[in-house]
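Below sits a lone chain in structure tokens, taken as the form predicted alone.
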Amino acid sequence: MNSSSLQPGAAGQPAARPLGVLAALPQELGDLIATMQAESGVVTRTLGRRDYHLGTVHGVPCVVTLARVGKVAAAATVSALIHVFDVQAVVFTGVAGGVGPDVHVGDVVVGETLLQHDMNAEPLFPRHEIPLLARSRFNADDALADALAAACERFVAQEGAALAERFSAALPRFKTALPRVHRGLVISGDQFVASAAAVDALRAALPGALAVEMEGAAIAQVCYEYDLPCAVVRTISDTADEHASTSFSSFLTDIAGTYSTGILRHFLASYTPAGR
């Protein structure tokens, strides 16, 4: 344990490892860092032009960073994470590509397992194993997958129909529906998948993925690599085809950040630190 990461608990006893929580994007974490403001005060350290943001949010000690864009910053930021702040687990949020047939802007999908789908060492390795783990496919943590998928329910149960008059409003080339929540594969790579060719190359070589994105498998790897719990949960901004730009950007900037803050609230408020 990082000696330096440890704060008095009561009775002079450690307190509660903190939990890293961390978004590509700002509007990715909502008001997160706000409420952490809000009900604790926040202490920022500044590392790898990355600000680590400390303090208590829905009464959980936490770490909130940005990962920024993609799987050499994603591993970076949560090597950090571990090695300096001693986080006791990781879980992020954001927004991802829908690529199952039935993921549709709205919808939420929590990453039971992730895989990065441009690793490729043929014909040296199998098509998307991690050289020299001989495993291409990371499992999140069962019980933060739960967790996660139970306060999406709980988000979606309240404000479903409401978020789903929104985006049927901001983005009015879709139909409107209520959002649902999906668990199963999540694929990252480093691109901004954006065409139906895509999509489809995609589906024919991982049928089962749900959503795409960049940095998820890249955190899950880590992760895996250094046994912490981790996480991961994406509302779907776009089907990734060729009006994947106008949809990222409409549904970041008017409906991620409520999605996140709704999520992480219910997640937070029933969250136990582990390891008083």
Ligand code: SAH
Contents of the next structure:
Amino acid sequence: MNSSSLQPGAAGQPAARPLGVLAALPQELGDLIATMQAESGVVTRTLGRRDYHLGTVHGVPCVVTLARVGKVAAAATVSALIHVFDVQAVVFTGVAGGVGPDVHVGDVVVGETLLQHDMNAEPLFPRHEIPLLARSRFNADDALADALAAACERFVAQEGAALAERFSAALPRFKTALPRVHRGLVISGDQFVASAAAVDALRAALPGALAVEMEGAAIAQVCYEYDLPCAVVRTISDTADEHASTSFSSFLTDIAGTYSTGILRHFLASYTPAGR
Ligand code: SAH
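Form predicted together with this ligand structure, per the form predicted alone context:
Entire complex below, previous chain first.
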């Protein structure tokens, strides 16, 4: 336990351990830091070339930061959240490529299980197994994943129609249906997947995969090692094919922040850190 968690809270009780909230890129945090600034003010600590923003958002004490891109960046950032800021749990929000056959741009995927698709120490260890840890799949915390999925459903139900009006030109799905919320396997690797051949290979190797990204399973591994609850929510920015980089870039610029802002607002407003 570090000294920050020993500082007294308002009633003389130990202050609540904060929730760690992270994304890879600034657009993926939506209005979170501005909301923190307005609600409680922000204290920023810089460590390992990253800014950690401390304050309260929608009533929840949080440490908000950007991991930047890739598994090493994500693991290093989560390690600091655990050791320096004593977070009680970690939530990652961001975008991802859709891999599941029914996962479309504009849908949302909440990770239940996460796996590093580029881990391969064959023939010493089975494909995808993390050497010396005896596992390839890491589970998100059930309660956090349930709460995130419920927040996504509320976001779509309340704001889906307005989103459709704003973004239907960019998201063909909005012409026929509102975004869907999926739950299941999220796969991570140090690779921006951007070809039909690459996404087909991932589907063949990992038939249940819903989304591919570059950080989630690294975060889940570190949280597993420290017995800390974690959850990952990803809005689908592209379908990991030849159009991925164009689709990713315009989604990131125009739309990702709207999703993160809405999903996190619903999630944090009903967050109960009971028993942690
Ligand atoms: N900084 C660069 C590169 C971002 S890489 C830029 O802004 O252009 C893509 C990011 O989005 C990663 O953090 C990854 O987690 C996620 N992502 C979205 N689509 C992806 C895909 N098709 N393959 C892998 N990661 C993807």
